[in-house]
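One chain is shown next in structure tokens, namely the form predicted alone.
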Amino acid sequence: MDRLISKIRDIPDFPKPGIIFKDITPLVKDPAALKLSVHQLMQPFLGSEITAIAGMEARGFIFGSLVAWEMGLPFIPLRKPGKLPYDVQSVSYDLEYGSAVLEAHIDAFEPDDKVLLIDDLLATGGTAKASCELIEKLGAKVVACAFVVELDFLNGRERLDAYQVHSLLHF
């Protein structure tokens, strides 16, 4: 993991001050610790009963959809507000700074699927229960989730106590 931990990049005071953001650009940059990270998020799941993946708005995107295509399973992607142009359910959740808003199709998921939920940052952890929420409004079952990062003194962990989760990186 040393490899992974020396692609993200620290932003001191972004998006504001005294927080030290965790910039991911460095690792989709470099092809080999890109596949590195999609080849580890999605190893404890492999002959898993995962049937879809679902990522948030937006780096879940990157790194969902490539763990989607590895694994040969749909990828359900989990949208700002207005963005999906059919049917939508969606989920309100309170952010430190306010709240915020998940859509997905109302036909997204099957009855059946059990879902492996991937972002790249696991902080409060309010996104991800929001999806896990939202998934569960739509039928389906989250397994677990992946992150690429997680910041262990923010405790996000414990808002997902229902689920696995599996992070590659700690801070």
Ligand SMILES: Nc1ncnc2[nH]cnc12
Given for the second form:
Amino acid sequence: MDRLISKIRDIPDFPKPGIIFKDITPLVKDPAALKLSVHQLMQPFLGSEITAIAGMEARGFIFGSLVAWEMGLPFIPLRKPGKLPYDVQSVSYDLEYGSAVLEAHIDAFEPDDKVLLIDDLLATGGTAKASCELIEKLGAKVVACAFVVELDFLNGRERLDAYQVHSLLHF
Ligand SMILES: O=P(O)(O)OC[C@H]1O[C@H](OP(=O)(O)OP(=O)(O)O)[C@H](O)[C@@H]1O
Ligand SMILES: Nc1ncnc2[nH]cnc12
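Could the form predicted together with the ligand be given as well, to go with the form predicted alone?
All chains and molecules follow, beginning with the one already shown.
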């Protein structure tokens, strides 16, 4: 994991004063580190009941789609508002530095889907909790959530106590 930690860059006061932004661009620029992170994200779920991978725009798309590709499972994008062309279900939520909305197509999931939610980072858990609510509103079941980075001091994990939570790096 030292190899991955060294690829996370701290940017102080972005996007607001007081926030230390964890920049994953050095990690995704390094093919070996990216491959390692994708394999570590999916490792606990190999041979499990998972039938679909969901990821949140935008950084969740990077890791989520690679995990879906590697596991041979469907990838379902949870998008920022106004981007999806068909009928949508929406959720609004707060995150570490603002508030936001996510949307998914009403037919995004199959009724018996068991979903693994993937994102780059767990901070307050607002994004992940809202994503789980969105998936459940659409009739699927969230089994677990997996993150490259978890900011332990923001206790986001507590908001996800109904799910298995897997994080590669803790700060
Ligand atoms: O646990 P939380 O406090 O909700 O914060 C975590 C979320 O914040 C970031 O996304 P952001 O909304 O900045 O969008 P981006 O991926 O488009 O940069 C990150 O990728 C997570 O999705
Ligand atoms: N500190 C942080 N760094 C990167 N992404 C984030 N999303 C929420 N908080 C964040």
